[in-house]
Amino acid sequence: MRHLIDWHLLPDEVWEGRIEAALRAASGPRMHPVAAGRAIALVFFNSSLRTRTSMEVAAVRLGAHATPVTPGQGTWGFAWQDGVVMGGSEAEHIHEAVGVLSRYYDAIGVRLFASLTDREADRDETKLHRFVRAADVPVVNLESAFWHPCQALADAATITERFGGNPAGKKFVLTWAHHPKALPQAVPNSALLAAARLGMQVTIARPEGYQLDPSVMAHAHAYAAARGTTIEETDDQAAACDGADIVYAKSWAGALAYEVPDAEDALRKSLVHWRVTPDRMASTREGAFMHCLPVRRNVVVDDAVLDSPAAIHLRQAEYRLYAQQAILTWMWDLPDAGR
């Protein structure tokens, strides 16, 4: 079965394939239905809108059905221990569940956020894992705890095309960004990676305390290794900003999340000047401004930012859909538009 759990655990060919895919479903044909008959359950333990309707437009642009499902509205809710004496509020287990739903779909997807209070359970990814070995048809990860391939490969293939094909060597821009409260790192960590593995020059700017996952930057550093470019770091926005081609601001929560919640929360409130400016932005090299949204205006990025043409972060959301394309066709094996 052809699961997607994350980009960096398949290999370069199906990545860059996916990537092509992308791109030619955003000038192919509206619908291609080669995936006629078939249906994908898309079950959410979070909130969604671009990750939810874009799989439900590219399923059925693609001649399939998908229904989305919200554990505990309009369902049971679920179970996940293994052993558990269920005599509480959870009426189904995961186990019943996924099995059910394995024998009236082709596919499931599934989007299972970060605790952000167990460090060890978010990086195995352990409900996720658990969800897997519970299905007998192929899991697209609709975005866990430290990966969003969706969304990495919608940014990817907008990149992509920015540059005309040819992204590497170009300058990309990880900034951190101030948010009311903390959130997880699966964007961050996708976005690094696939800028990393386009063959891109990357820089990270963030605060102190907010350094990524030791195991993500091995990731990028091997990607960029390979590539002969670099991952830089810098406490400096400003000056990562100076001569960037792509700034893609997110914000995402430090250690201190899981460690001492508190002094997180008052650490990011010290860092409202964590914004992306026109200033910034007037510093790039003719750069383009990049968010996965959705965007909190005037707190993230100014309005001026998001109004200007250096914006794309709409035609990067646009890139969800066709990227959801790529997806199910390479999960199904099934030929790709314009192939």
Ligand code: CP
Second form
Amino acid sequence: MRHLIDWHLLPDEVWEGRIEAALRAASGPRMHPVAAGRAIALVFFNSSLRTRTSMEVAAVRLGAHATPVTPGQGTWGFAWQDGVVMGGSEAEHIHEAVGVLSRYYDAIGVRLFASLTDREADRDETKLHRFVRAADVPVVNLESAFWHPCQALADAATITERFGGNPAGKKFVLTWAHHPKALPQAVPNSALLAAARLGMQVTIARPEGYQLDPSVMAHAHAYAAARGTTIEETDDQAAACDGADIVYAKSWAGALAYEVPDAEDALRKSLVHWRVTPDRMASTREGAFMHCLPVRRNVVVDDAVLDSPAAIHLRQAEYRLYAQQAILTWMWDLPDAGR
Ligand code: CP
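Since the structure above is the form predicted on its own, I would like to see how the form predicted in complex with the ligand looks, so please show that one next.
Below: every chain and molecule of the assembly, starting with the one above.
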């Protein structure tokens, strides 16, 4: 079964093939109904606009059907623990819920954000793996505690298109940004690995206390070493943006969020100046601005950047649709559009 947990668990030829497939879908026919009669359930434990709608439309374009499921909202709430005495509010165990969906659907997507309270469970993707074990059909990760492979593929295809098929050697800046809430690290983790795997020169700009997880950094350094590039880190956002080809902004929680959430909150509130401004973009090499969305205007990035030609965030969001098509055809081992 072809589960998609994250791209780093799959070989280069799959990753590169999916980027090509997403690029082909972007210029391919609207309808490519190779998956007629198939269906995917999309289980969302957290909110979504892009992931949910792009997967629904991708399924339609392939001739398949998609059903969004929001546990506890119109469906039963799910219990997770093995051996749990289900005397509380949850009416259905994950074993039965996912087991039933496996009998109706040809694949299941699941979104399960980080707890930001249990670091080991987040790093180990404990809930995601429990979900996958209960499934008898392929599972696609629609954003988990540590990874967002759907976003990563769309990002890689957007960047590849931007640089005419050859992003290797371009300067990719992943910059932390202020946000009123502590957010998971799935998107920065996936964006970092995508850029490193594309052979880009990566700089991570983040304040002290906002280093990404060492296990993720190890994957990024391994990609860079294999491609003869580097992963640099700095706490100077202005210097990082100098000469950038891509500025990718994202907020994420610092390590203190697990240990002393109030202290992380206070630290984050002191970092409101970590915002992408026209000045930052002016020092780039005609760089493009990217963000996975949703984005908080004038908190993460100024209106003047988002409303400028440098911003390619809407094309990036559009690529979510083509990436979902490429993921579904791979999961179901079907021909890609344009082949
Ligand atoms: N970028 C992203 O995953 O958006 P949604 O949370 O709206 O799905």
